[in-house]
Amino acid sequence: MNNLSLVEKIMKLKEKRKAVILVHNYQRPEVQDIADYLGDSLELSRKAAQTDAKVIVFCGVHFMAETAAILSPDKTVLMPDINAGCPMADMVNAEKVKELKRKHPEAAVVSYVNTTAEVKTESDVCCTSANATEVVKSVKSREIIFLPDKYLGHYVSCRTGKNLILVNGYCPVHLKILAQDIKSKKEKYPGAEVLVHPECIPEVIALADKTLSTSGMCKYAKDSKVKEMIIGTEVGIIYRLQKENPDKKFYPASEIAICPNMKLNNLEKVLWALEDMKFEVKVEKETRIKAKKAIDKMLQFSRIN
């Protein structure tokens, strides 16, 4: 079946199921093209919660679908591929957080939204890559446990001057982007600005013109007068940037910065999810209520992407 036939079937079923399709910026181009909403994880979950859709098809990874289920308990949340997980989210669990809290009883826990629902239940407040600095600045505790991404934590620590208690978590995709990649691309495209994600290693961030979340990159690319940009994040976002800014050029900092989990979703799987109403992601009520408190506290901040 060709893509056109698949898209037609998806659109008909989507209407029948009263569904909304959420697509993360790192998804395949053909999946991005069928999105009702395209963005990063929290932004998407919030938009879905505001719609009257009965079904959410989340084209992303597992923690994102969980967040959508937490914010939309009255909706059915489906993942096209239930195996699409996040290695970084899996690097910390609720038991590890409890252990850290026992060691540091006075510490507040700030957890990246890229965590499981169980980890969020043990957290005081969540953050995104866009508002992590703001969130940490707002925390009054002298000690702050920040997890799971030690590189985002290092970036926030440098920006806030706060000494954060970190765990050994990281994004394997952003770890593939090296300082030498940035230097090589700068030599090749001397007029280009360098935009990198704060999940990158400090040596890469030190070479960047801007350190931004994926939504921040999309906004900056649209607003900036610069015509060429080197993009230091998962390569899937290049498609969106190029599509939204046809008069500009975007170059991946590293062609191997590919998330295999994000690429598990495709049009066939979206269609099957709607046909069979699978795979549903549920969060137990008690977990959902506890986790939502940490998310709600974060949503008080103006920049939520």
Ligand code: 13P
Given for the second form:
Amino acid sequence: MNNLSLVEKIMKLKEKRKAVILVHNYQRPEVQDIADYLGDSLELSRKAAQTDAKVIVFCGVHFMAETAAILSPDKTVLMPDINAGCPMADMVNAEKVKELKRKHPEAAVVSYVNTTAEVKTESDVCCTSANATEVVKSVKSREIIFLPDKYLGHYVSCRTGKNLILVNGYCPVHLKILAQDIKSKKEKYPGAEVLVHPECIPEVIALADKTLSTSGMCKYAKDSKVKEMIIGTEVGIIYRLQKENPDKKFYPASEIAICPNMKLNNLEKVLWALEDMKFEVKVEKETRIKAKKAIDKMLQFSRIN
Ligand code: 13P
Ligand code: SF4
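Swap state to the form predicted in complex with the named molecule from the form predicted on its own:
The complete assembly is shown below, putting the previous chain first.
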């Protein structure tokens, strides 16, 4: 089946099911093109909390769909491919958080939204790459456990001047972007600005003009007078940047920064998800209620900031 007829079928079925399609900025171009909402983790969790749709088809990775299921328990949340996980989210489990809390009983726990629901139940507040600095700034406790991303944690610690208790988590995709990649792209495109994601290593962040979430990059790219940008994050975002800014040029800092999990979703799987109403992501009630507190705190926080 060609993409056009696939898209037609998806659109018809989407109407019938009263579904909304939420798509992360790293998804394949053809999946980005069918999005009702395309965005970063923060924007997509806001949309998941607000939509009146009966069904949410989440084209992203598992923790994102799980967050939607926590925020919208009356809706059916579907993932086109249930195997689309986030390796970073699996680097910390609830046991590890409990152990850290035993060691640091006075500490507040700030969890990156890239965590499982179980980890969120042990957390005081969540954050995303778009609001991590502000969330940490707002936490009153003298001690703060920040997890799982040690590089985002390091970045936030530098920005806030707060000493954070970190764990050994990281994004294997952003780890592929090296300082040398930025240096050689800067030599090749001397007029270009460098935008990087805060999951990058400190040596890469040190060479950047701006450190931003994925949607932060999209907004910045639109507003900037500069015509060329080197992009230090997963390469899927280049499609959106180029589509929204046809008069500008975007170069990936590293062509190998590809998240294989994000790429598991495709148009066929979106269609099957709507046809068969699978794969449903559900969170058991007790876990959901506890995890929701930490997410709600983040959402309330970013509404007033
Ligand atoms: P954003 O929230 O910036 O889109 O990041 C999500 C993610 O998984 C980055 O690797
Ligand atoms: Fe997880 Fe990294 Fe993929 Fe984002 S890019 S979903 S953090 S593995």
